[in-house]
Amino acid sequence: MKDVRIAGVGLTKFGNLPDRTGRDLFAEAALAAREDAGVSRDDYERIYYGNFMGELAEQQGHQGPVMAEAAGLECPATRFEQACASAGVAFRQAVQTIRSGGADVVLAGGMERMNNLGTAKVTQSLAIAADELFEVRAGVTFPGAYALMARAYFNEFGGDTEDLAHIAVKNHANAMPNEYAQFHREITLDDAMESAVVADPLRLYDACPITDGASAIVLVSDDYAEEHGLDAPVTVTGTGQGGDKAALQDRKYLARTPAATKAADEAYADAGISPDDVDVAEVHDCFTIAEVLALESLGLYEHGEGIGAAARGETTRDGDLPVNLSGGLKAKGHPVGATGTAQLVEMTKLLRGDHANSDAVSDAQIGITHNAGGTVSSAVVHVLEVMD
């Protein structure tokens, strides 16, 4: 099996950019990913792509071919739809295409428009992510859906607001320096906890931005960085995959997500190593209440431990366990197909020491990425080591 490793990572900005069209975004983060890279561009053989609402939001299906046009590639294409964690699922076929061979250079990325919309629609379309028969026909959207598992989460395990409100703060801190993200404004308790309430016990600054942008990533095999002289340090040694029902109603807990978990301990024994081992992470903060959530089914705390995190200062930039150092979904932003693979470019950057916060973890080795879909009923992880 051959080991992969990221030879150039590419982002947009991210954020309200309604003179920007999906295969301008793309076109941006894929050459700029080429460029970091230097891959000739002869050598690509695929492009996994992940994109959920572009025949909503553009009327544009078929979305492969167009982007590898955009990306000035021209290879095979193919686009991934996992809601969310679209761009997460088509970086790890990419990870699996280069192990087992049948490729040596892989572009792997995501792009979603979603402004041009507007909030109800927006709203409407990421509805389709839900279980049509049994929640969305029933009136719940995503806000109220997280509202309850973090009502459930609060009955089970105790927590209030106020730990909800640290996450907010400490990740809107981690947004400034980035220029990437869409918000560069710090926020205090007061305002996230005086904010106005969107689906009780979420507040505005709980819930994460609706965001266009584009992230990409190129992957190569090890055998072909040696031959070509690459410089790049970050391999990917760990990625697992989880799922659970679509319902809330026909699932076993509310207050956890067993989905990450299968990907996360499958992600690990992928990579060799345990939940100890992680310096750093980037989890799918789409709402304040899934950072806890996914900190616990990471493995990274106990159930009913991960709520005070932030509180605590443990997953501040200062903390032992830095979370969404890039600002997270909840302020850097979330153009849902492009999130997966933003993450990662996010943490190969901390680990490489080129991103704006490295030197938040200047020593750290090994970084996770937990992309989910809808509520958490599908679930990637990837483990990210720095390798000599």
Contents of the next structure:
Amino acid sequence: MKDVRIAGVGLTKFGNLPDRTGRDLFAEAALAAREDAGVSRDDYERIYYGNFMGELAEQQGHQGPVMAEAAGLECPATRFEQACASAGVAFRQAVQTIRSGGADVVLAGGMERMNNLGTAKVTQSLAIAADELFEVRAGVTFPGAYALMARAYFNEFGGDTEDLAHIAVKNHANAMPNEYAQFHREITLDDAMESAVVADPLRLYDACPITDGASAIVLVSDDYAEEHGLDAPVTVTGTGQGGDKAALQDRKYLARTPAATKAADEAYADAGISPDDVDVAEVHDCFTIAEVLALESLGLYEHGEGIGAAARGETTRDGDLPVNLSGGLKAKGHPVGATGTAQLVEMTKLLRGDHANSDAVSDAQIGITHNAGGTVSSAVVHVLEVMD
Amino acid sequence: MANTGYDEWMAAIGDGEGYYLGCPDGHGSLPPRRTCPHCGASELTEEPLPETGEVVTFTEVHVPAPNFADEAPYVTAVVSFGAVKLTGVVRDMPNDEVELGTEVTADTDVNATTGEQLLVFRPADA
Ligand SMILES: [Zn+2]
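Just the form predicted on its own so far, so send over the form predicted in complex with its partner chain.
Zooming out: every chain and molecule, the one shown earlier first.
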């Protein structure tokens, strides 16, 4: 099996960019990744691209070829749709293709254009990640689904909305120096706890914003990196994916996300690490409660213990295990189909030392990313390690 | 748009003759199904839905999708009926009186925004 290295990464600025086309957003991220990698154009063999709602936002299906053109490449391009985990599964496919010898150079990434739809249509569009017959028709919105999980969590394990507010405050603070983040605004506990209720018990500041943006990563085989003398210090040592029932009502647990546990167990075993070895994590905090569920499902905290991690200062910038130093989906933004590889871009830079927040984790060797689809009916986990 | 299997099931709920699909191992699921999502068994039989269920989680939605524009704020709840849980909108009681453990019955109503059939829960003691 071939080792897989990250040769280059690229992002657009995340934000409210309603007038920019999806192809232009992806072009910016892909060209940035290509420039960072320094790989010859002719050597790209595959593009794996994540996108969730392009048919709704731009009436554009069949986006693979469109995005290959945008990236300036002539190679087969395939789109992956797995709701908010679209780019995470695209990246995983790239890892598996290179490991199996199917290619030496793959561009993985994702894009989402959302703000051009307006809030109501975005709310409607995001809801299609839920079960149409049994959830969407029963009034379940994307925030509503996580609100159902939050209430179940409070009931089973305790914790309250103030604990969640600490997570929002932390992630907003982390986004401050991140030039790619949507928000550069510190918030207080009061700001979070006094914001408008979206779906009780979740408020506006418990939710990620509506974001336009793209991300891209150039993955290469170890052999290719050696042959071409690439500077590619970060290796993908673990990959895992898990699934669960589509609708919350069909799940065994309402306050746990076993799909993420399955993905993490597979990724840890693949990398030969345990949760104790993780130095830094980027997790899928589409809502504050989602960060809690992630920390616990990834084995970083016992069930019921993750809710207070931010309040106790353990997952803050200066804590033992900084989580979402990028600002997370909460403050960096969540262009749905781009998020999985955006997390991996941020983690790569944190580990390489060229991230705005790298100084918070200057000794970090091992980072993990956790990307979830829907109410974590899909989950993808990756382990990245810096090779000395 | 017709959805064979689902439409008949919703009609049965509305007629007070609700059912779920049971497998030989006692798992429950909802139609249309050809196999038990929990164990893969293919011998599914229609079992009567218990008269009442208990709210296991709920949310009061203030920002609705367009298909619920005329309903907000409304309470969506997940209710356990034993072998299956159902998701629906709580009717006939004030939103702030819904609690975990509230006993409800399942029924159908019309979604005022879309005109589609909507699964609803009504207080069991009403
Ligand atoms: Zn079964």
